[in-house]
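Only one chain is given next, in structure tokens, and it is the form predicted on its own.
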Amino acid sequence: MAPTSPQPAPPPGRSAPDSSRRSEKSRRAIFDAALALVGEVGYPRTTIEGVAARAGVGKQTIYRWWPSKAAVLLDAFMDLAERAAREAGQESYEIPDTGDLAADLKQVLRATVDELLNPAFEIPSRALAAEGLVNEALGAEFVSKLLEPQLQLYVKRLRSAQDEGDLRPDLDPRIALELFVSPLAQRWLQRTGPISYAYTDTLVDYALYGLAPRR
């Protein structure tokens, strides 16, 4: 292989281009474009070409980082969740463990309400949820890579509560969490009623009444 020609030094007073900064700017533009497009035209009509054009990058830039549009959208949603956690003052997306299970669950579900009512999250989420019902492969990928890891955080918190004697030792945390997570998801997806802090607080109260140890 022929040696690479040396790159000219930047003119005096000007710094060399920061490739990592350029890459981050492109990545952010791609995520924003992908989420916007899937909300506007739906998953089937969202294309890599469309994302590239909207983000102002070359199609090959996207293919260099992701193998498919599903992979782009998965990373875009994970990035969106991480940003939401940072804005809420969390270093990472974790369910707090203050020793008060009801308060911890209410705090997290209130944050979830805020997220579900935020158009930046709600619009693309609804589009992907609808597509996941008819596109089994896409639905399975988003469940395994995005939804289930988040649900496992509830499992971890509920197991901690079991260890402290706050929940019955015989219950399965993965099933128990559905008592407050699933009603919220169903009401949001099907618009069967408003979602609010009062609603999710009530879900937690009802669920924990049934899950508490029998004295």
Contents of the next structure:
Number of protein chains: 2
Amino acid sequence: MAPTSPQPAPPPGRSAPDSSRRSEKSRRAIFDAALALVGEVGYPRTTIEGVAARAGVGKQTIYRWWPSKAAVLLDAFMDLAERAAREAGQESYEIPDTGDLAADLKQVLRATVDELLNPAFEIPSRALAAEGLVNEALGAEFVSKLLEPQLQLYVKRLRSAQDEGDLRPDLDPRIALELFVSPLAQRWLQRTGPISYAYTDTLVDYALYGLAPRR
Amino acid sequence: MAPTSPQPAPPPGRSAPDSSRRSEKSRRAIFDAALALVGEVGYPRTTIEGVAARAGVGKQTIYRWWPSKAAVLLDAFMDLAERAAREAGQESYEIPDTGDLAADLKQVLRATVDELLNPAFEIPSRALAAEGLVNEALGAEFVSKLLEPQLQLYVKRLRSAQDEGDLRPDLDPRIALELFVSPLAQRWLQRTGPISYAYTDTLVDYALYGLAPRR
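May I ask for the structure of the form predicted together with a further copy of the same chain now, the form predicted on its own having been displayed?
Below is the entire complex, every chain and molecule, led by the chain shown above.
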């Protein structure tokens, strides 16, 4: 989900440029293989051996850089989220702050809609999310390393809006953001309804201005 | 999630009361076995054979009443949700309409918190929800038979609030309900934060009165 957390450091390169290019190529192949496999067979049946075979690298190459299957996949997802956000037109790891809170939130949520409708992002993300529901350790890593850092960007933007008087001063931004982020997450995850720009724009308007009439 | 959809019709009984009592006992044993198994080994590894063995009934008894594993489990969940709602103090399949919208929504969401914190409900529900994310056919059944009928009870209550002038007349109740239902669903499903009465009360207040100051 956009905006994404910063890209993880690349695996340690060697001194020679050729070797470093080879490392980057292997890293890319490993990520692609890991994401493809988890989307095809699910997390439990994805193995380091399978990823290595598909990436055309030795198993030891993977173990040199990552301690576990979960670690490779989390890095692959962080990289994927970053690429998806870039494709969706996001340039930075910040939520824009133009002074127009509604417009800024709508822009970021529209970029998130683009990501969620992109099969390259959607299929492996769904497989990881599904596993996270029942595998508590993986779910906790998924939340703390991928999801929560993204939600904290909203917290920051909402705090700035509170400073500007555009948001109630007494509200908890960490809960407030859920009013427009969680509905999109649930529609996407559980397929409870269609997602679109019109939908996320509506969520922002409902959340900011409230469901009850202002009288 | 409370409130729940009506209990499905019991399997066809025989004419004699003894036989009908036996049927009800078998049905209960099958539901209990199905829920326990799906919580323990997950949906993919739950089988009709395993459910029958654990329930102490013949496989044919299950196939006489349900066409598939998915069908048994969906009925077991509908029954479970109904029992959990009853334990949580709900008496009917309606959201109360006392004329105080905030109070009525808070009451129903508090009952849902009780359900979600009940392991008997939580463990199998999580297993089914996880499978629904990646198994599109099961997910669609889960949503249309279990989740959406519950959400429609909120739609009904919100429409009544619109008639009373307690909710903006122009808003779409099906989207509006997501502002307080989806955050709870996401915190529960993805364990992104603690759930409590204080949390769901806050969601209702934020959603009804909006995040932006009323000026």
